[in-house]
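This document opens with one chain alone, in structure tokens, the form predicted on its own.
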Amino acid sequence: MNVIFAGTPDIAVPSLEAAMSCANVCAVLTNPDSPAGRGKRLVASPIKTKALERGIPVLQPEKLDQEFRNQVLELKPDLLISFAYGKIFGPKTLSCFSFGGINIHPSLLPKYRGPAPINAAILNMDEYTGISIQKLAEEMDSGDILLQNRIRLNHDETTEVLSRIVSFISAEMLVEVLENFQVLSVKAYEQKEEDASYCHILKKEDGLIDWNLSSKEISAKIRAYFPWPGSFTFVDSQRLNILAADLIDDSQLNEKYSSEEAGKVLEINKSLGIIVKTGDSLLGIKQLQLHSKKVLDFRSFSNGFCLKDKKLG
């Protein structure tokens, strides 16, 4: 089977390697090189880097226009495989593939259609998330399901960690789909539109912490937004990034500080971290960073900056 693999970030690399193991990847489709760092030097996507290592042709169109479709037609591909590519495929593009296209989406579709399903599952403290491989359809993430697997969440995962887990499970699932494509295509089932939910593109300002929320909600937010867009608060008009924090289950400590104002830094505890009052209990900050400074553990940070009795927000 001749396939074109469309993807951009690290999460898609194991699936590209899986596709190469059981199909002929005649080209890779990825976003144009993007500027990065202070020097704004153009940097290739992880998918492009992997493709070039394997000697696979790379397509990087600004638009999926007729010129691009002509390039695709010359390759005579059977199937388009998409995973976190970043653009929508219209019917004209999909018609270039004799078997159409499939998409790997890291949620239990129809839940969390859209661009940030991993973050959404952590943020909403779901018991399970998962991975769906679906047929590409005109409406985003609405195609028939070929294969779906569930992943139990422990409620300590960050988006970085869960993305790594998803990347390897997705690769295993893709092999199963490609090796049984005809059978799974016949058995594919429609999504229930009445159960559909959506997640939005994340923005930097989404990471602002509301200390009036519960400790569990704030913890989920910090984990869901690591490493991007990151969670943050303010202290003395300075931005303070919060990279890691733990729930505090100590009932005596919670009772001691029950009447304190949400957002107040109560103490620096050698084992629990920088203890902050939330809307319902306590949270221990373990890793943090003043804007433009180094990321530090709470002990190192406290040696140079005293947060005790300060109000965050």
Contents of the next structure:
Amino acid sequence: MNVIFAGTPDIAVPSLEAAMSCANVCAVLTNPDSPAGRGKRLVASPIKTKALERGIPVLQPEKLDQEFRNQVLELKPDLLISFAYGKIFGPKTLSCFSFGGINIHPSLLPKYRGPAPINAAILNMDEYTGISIQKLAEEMDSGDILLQNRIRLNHDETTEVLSRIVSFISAEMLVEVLENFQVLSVKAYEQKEEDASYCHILKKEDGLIDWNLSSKEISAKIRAYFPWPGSFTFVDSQRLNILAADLIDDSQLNEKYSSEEAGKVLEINKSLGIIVKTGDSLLGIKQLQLHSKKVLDFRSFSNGFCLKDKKLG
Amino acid sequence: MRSITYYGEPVLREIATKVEDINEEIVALIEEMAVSMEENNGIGLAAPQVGVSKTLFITHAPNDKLRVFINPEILSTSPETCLYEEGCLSVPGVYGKVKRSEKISIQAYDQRGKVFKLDADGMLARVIQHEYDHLKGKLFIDYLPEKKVAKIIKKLQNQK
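For comparison with the form predicted on its own, provide the form predicted together with its partner chain.
Now the full complex is given, and it begins with the chain already shown.
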């Protein structure tokens, strides 16, 4: 089977390698090199880097236009595989592939259609998330499901960690789909439209912490937004980024501070971190960063800046 | 859904026999076992735990998907071990720390009849070793100190 693999970030790299292990990847489709770092040098996507390393031709169109489709048609591809590519495929593009296209989407579709499903599952403290391999349809993330696997969440994972886990399980699932493509195509089932939910592109300002929420909700947000877009609060009107925080399971301590105001820094505890009052209990900040300063663990941070008795928010 | 067999039932002590043919019946068994495991919030379930003495188990460890292991063979175990508290759906209410290899390598067939090899660590490695023991008629309480086991058995008999 001749396939074109469309993807851009790290999460798609194991799937590209998986596709290469059981199909002929005749080209890779990835976003144009983008400026990154302080010098704003143009940087190749992780998928492009992997493709060049393995000697696969790379296509980086700005637009999926007729010129691009002509290039694709010359390759006589059977299947398009997409995973976090960054552009939407129209019917004209899909018709260049004899079997159409499939897409890897890291959620239990029809739940969390859209661009940030991993963050959404962590933020909403779901018991399970999952990965769906769907046929590419005209409406975003609404294609028939070829294969879906659930992933049990541990409620301590960050988006960074869960993305890495998803990248490996997706690769395994892609092999299963490619090896059983005929059978799974026939058995593919429609998504229940009435159960559909959507997630949106995250913005930096979404990361503002509301200390009136419960400790579990705040912890979920910090994990869901790590490493991007990050969570933050304010201290003395300076921006303070919170990179990691743990729940505190200590009823005596909870009792002691039960009448404090949400957002108040209560103590710097050697093992529990910088203890902050939340809407329902306490949270221990473990890693933080003052605006434009270095990321520090709470001990080093507290050597230079004492947060005790400050009000965050 | 299949009902769970509990401590005391002889099937849990039998050495399971190989699955000769991965047919519809086996696929249906796996599907029912998956339902039983999830309903009981288990992270692993071996066929003897639903009264079927066949070498087959499933796992659903945290941060992992559902995995099926038919006629598994553990190929290697790491010399590094770790201690962690285990429980078992067939020995309800009992928990105890068991020493297991940190990493293992296993080969098995999946529900489509395809052979695969998997290197596992962390919780998945632990669950696999626990379930693999079930196929040999072994339970996690066999690793616990004798005194503790005597207490557990008494407790389990009182429950009946």
